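Presented as structure tokens, the chain that follows is alone, the form predicted alone.
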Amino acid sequence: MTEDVLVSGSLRNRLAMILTGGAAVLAIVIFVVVRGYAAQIAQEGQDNILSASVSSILDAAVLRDGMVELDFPYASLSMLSTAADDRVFYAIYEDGVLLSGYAGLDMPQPGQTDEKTFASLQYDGATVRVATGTRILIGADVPRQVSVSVAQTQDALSETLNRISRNVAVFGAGFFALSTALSFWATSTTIGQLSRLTNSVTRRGPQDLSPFRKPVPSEMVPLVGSLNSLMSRLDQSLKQSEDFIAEAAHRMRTPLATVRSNAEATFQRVENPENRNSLRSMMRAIDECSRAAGQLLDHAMVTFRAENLDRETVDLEEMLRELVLRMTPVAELRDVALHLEGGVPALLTGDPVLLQNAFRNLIDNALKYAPPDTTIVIRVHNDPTLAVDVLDRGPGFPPDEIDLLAGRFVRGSDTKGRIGSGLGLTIAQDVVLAHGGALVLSNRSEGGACATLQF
């Protein structure tokens, strides 16, 4: 019963959310890291080209007659051409004085070394990358410092980064989708272990309290261990209860038989009608108690053996023939005949003690309700499956109670005046269920009841 269980969310959904959220965070981190690394590599590539352009211009500078001369190389700017037609700016300074180019570009501070410097700034309404280099020219009078700054817009770089970003975004989305699918798969696989454990426990019958033996993940070992411990305690408790019932029923039989014998002997000696009626009621009550004790003992025995059947090949027709012979004297006292119909192969692998107990209870149940001068038919047939029918000419089963009569201590509304405990059909049903069959109760069209054990 799951309606009484307190629910605190879904473990499957919780695991899926954690794994999916982790995949989303990881996809975002991958996007940021890859795009940043790509931007760094692309910027380094542009800086290297700008540096080469600055170096080629500086290498062309010479000092002649005290004047700086520079034969501007064409290749120094042509190497900066891009597919996006980025604009290129340059500026050449001599000791801080602009000799040629665009004013306002980044210029080195005094004392700079020959190392190139790079900066990004706004120029002419666009973001440009500027590379600046210096060179000292040694002349006859004083040294001259020549500085060259070359700048380039970053349209091509932006397009490259956008293309990389799109590719990385597509990769990140694919990674997230794959991670999500794997998360749900991993979650289902993990929860599947719990589902299999649940199904295994659910499929067990009420008498199956054996430990759970199938392999489980290490995280589920404490749960399975606790479950096995609980079933072991329940099994021990049930066995103690069944032992008590069996012992109580066994101990009741002997004193009840003694009391029954004494009451019957007294009944033969007493002549007073009132006393005879009292003794007759006493004997009837003793018979009912004795029958109840016997069936309680039978039921306890069936419960014990049903879990571990002592299986062997049984000829049902031969077993029923011996049972009919033993019960014929009882039937004759009630003016009822027992007739066995067989003649078909009736071999069954099962527990002979339990099977005999089930058949005996069905025949005994039929004897209680069969009218005098009638015949109880025990029929063995195997079409379509192996089955044994016990048919009588009694009042039949109450139609509105027929589905409940196999319950423990359940007796029909038409059992007044008949000794019984309500365990006969229960014992028969427990035995046939232990053998993988079913008990079917029905009423005959010509009158009477039919109890069938189907195997």
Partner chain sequence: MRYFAVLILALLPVIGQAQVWEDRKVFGAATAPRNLQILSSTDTSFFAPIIESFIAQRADLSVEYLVTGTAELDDVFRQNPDRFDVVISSAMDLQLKLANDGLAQRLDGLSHPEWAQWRSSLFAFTTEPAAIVINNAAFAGLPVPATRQDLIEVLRANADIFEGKVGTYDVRQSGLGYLFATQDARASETFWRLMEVIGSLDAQLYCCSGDMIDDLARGRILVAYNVLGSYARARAETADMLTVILPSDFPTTMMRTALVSKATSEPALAEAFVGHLIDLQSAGAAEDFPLPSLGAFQDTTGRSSISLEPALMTYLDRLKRQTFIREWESAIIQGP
Contents of the next structure:
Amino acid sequence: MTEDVLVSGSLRNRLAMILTGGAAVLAIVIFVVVRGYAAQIAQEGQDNILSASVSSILDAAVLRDGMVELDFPYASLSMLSTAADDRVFYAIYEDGVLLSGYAGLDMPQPGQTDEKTFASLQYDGATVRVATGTRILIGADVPRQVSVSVAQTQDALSETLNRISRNVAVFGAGFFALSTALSFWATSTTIGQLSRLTNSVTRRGPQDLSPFRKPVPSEMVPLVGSLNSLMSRLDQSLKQSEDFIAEAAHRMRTPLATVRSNAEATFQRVENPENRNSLRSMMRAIDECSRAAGQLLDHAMVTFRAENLDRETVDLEEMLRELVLRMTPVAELRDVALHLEGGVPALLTGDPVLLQNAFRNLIDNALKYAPPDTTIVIRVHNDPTLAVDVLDRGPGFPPDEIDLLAGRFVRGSDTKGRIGSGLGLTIAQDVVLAHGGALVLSNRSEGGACATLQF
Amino acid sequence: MRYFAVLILALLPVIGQAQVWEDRKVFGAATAPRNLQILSSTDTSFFAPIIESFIAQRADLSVEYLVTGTAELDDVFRQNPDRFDVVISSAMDLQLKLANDGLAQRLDGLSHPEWAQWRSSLFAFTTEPAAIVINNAAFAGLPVPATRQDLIEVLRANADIFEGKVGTYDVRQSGLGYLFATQDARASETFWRLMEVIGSLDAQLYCCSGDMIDDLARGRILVAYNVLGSYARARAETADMLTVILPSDFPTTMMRTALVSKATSEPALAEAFVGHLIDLQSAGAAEDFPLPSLGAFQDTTGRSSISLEPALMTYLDRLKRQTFIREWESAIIQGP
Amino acid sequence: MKYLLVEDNLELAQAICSRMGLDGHTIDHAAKISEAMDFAQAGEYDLILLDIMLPDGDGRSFLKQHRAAKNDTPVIVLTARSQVSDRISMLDLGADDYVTKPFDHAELQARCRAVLRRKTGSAQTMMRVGNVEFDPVGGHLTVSGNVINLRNRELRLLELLMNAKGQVFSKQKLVDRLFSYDDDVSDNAIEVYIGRLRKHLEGSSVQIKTLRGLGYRLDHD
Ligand SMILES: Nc1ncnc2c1ncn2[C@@H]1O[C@H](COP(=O)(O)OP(=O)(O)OP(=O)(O)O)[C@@H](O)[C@H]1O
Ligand SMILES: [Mg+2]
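So the form predicted alone is up there; where is the form predicted in complex with its partner chain?
Following is the full complex, with the preceding chain placed first.
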């Protein structure tokens, strides 16, 4: 039945996709943010050291005899040592004139205050970070502005950044792997609830339309709720339609029975052949009608139940004995004997209601088409597989139509006006197919029909 | 000698390309197709076995070894970085500045302890402490100084003996001398007191360790301060005459460094030479490598020697240098 | 034999009653469960014919009460439903058989006979004429101590003739009774069965007379 359902993606895949996709996006965001943050901190670290270096150089500036002297400590540059041996440049300006150090590093902007300024620029083929600070020296005559720029390449910084990036990447990947594992776990537990519900729906018998009572997660409550209400509506409408059918059948069949019985009683009394004929066709029409209605309902029921067999262990011989008992009065009316041949183990797992219906139809046919004073043999055997033959001594199946007789509403050409709807063999075949077997029709060499249900 | 050197310096810009070398030697056939120019402050005698073992495996190679003082070397190289392939100097500060200024080639193929290299472009291959070298005869009966303070006391107490007989680097001329002096000054105030004392004794000033040891051997001076001990020890004939003292208060230990010019025309060869150099020092056989190896005066962390770091450039700053030289002059050159 | 018919549809009930009467049976009719319970308690019935849909309840509840009252009169249900599952549930509730409406009267009779044969045996329905004993339920004939098993049509023919001794039955009438309306029966079919019965009755005090042009009649001396 599942193959009739249109599939649009998979909830599990979609959920897993969303979760892992989310985890991937999150991992990337974490990577970018942490790396950016780390870069900022690392840059701040470098800036702090550069700034300290600038300060220590500026602090050493003094005016002696009107000349700027800058006896800056060893530490000013020493603090710039890095593991990557970064190159260091510095420049000391007095009122914009290079006093010492590297030319062209960074010309201090006029009007700068105590604040250090930082810039990244290209120097001698390398990217350097420059910190610049200024100090005003008050001399005897005019104030002098001393500016110091200290620059450093960024090899250590980028090494640090690369290391951080690597670590963050590993962390991100780990995070992603963990989230993926988690999301798969979460997905399967979530879907697990659905499969559990599915299981309990599937395991139900065809007649079980009771509501689900097992606790379900709150998200599934609406689904289970509407499922339950659907089931109760279904149950109700099924009951209603059963009642309706029963009522309808009763309403139809009771008047028919009245007419039939009256017609029969009258038929016994009237002599006039014309009247007799019309009574005969009246009864015939009634029988025809009720047979068709019965067979149609049975066929509908078989089709319905075949989808969902109500399986139990059935002893075929037992079932057939009971059936023979029930049908014997009818057989006797025609002076036909029913004979059951068994004695072999005949256990089968199947739907007893359907099986009984199938056998009834075969025996019914034999009774209908076999002549009086003959015996109908119902034989149960299990060699090579379990099978039931219904053998009669009638005219047999019309050989050129034998393959078609199990079709719906198909009747033989030689039914000689016998009442029937052409559904008996169809029902038998549907039942046996639902049980994984086959209906085989053949004619006996000694004359008569053989209908076999093979399981 | 001293005035000669000053004269050379003064004439340098005039002479231009007509460079005068302290020494110049070509190893290998002069016609060899490939040629390596090594600019060095180290006496040829120390490098001859190193270069010879290098070209021994390379028949097509000749090496020109050019020797000059550390300060001049820096000058010469900065003017013509493309003329030289390898630069070797004991002035660590100048070398480091060359590397910092981007004149040195990165040699990523060499593996060397972190502390003995800078930016994979400057490679130290010796440790050489600055020493006090004394004339044994002059100190007969005097306490042999073990520290700078001892030296101060001995000199003060015996001004008559040592007047005009104390030698040290002229820091204005010698890059190495300047390095030693600045590092001493950085380490302790004793340095300035020692300079005052030496100055008061009418110090003899030298451009190079070699000259100082020559004069020691000849008896022209009796004490040399901050001279390279390795040079003194290398003089077998003076072995009994001189005593090399490594001051026990604090050592000032220099590392000789090599770099490959960024403008070299033989980068692979130059790198191979530096590799050869550091391999030889670590192998440590005295006949192949006459200089003290990196490990000789050193624990393996490099802590006891002047470290290779940008701070070395501090005293190269024009203003700092000016101040330092002025102070040094006022200490050492005390007019009568 | 005495029947109780529980059926709310009066026309059908009348039709059934008149058809039963043709065969010489006595039949009482109840239209409601309550009425039926009273009848069942008061009278001795051989068999109850029970409609399932009744105005004052389901025939099934009658069955339950009936069985609960330890009344073992056999019940044949007349049902309007032909579905297998429904039939089974009725048998489970204690019905002895069922017939689907509309039904062939001969089939109803056959089922009644079968049920009676199973449930009560034959003693109380035995008919005796002269030295002939006839058990219409068990289907045997005893002629001076010889037991003869009768075939179905022989039995029904004999029962018909015995129930109306001295009455003349035309061939047509006998065909109508013994065969279904759509069996095609030849004229001498009846002669065959009459012949067989005469053979069975040989040497007894009962004879089947042929009245030329009129039919047959059972006589005894
Ligand atoms: N035992 C048999 N002997 C001869 N012909 C048979 C036999 N059983 C079935 N047939 C033929 O097969 C046809 C189909 O049988 P099927 O039972 O499907 O329909 P039916 O008996 O005509 O009608 P109903 O649905 O009322 O049983 C019959 O019309 C008849 O021609
Ligand atoms: Mg059929």
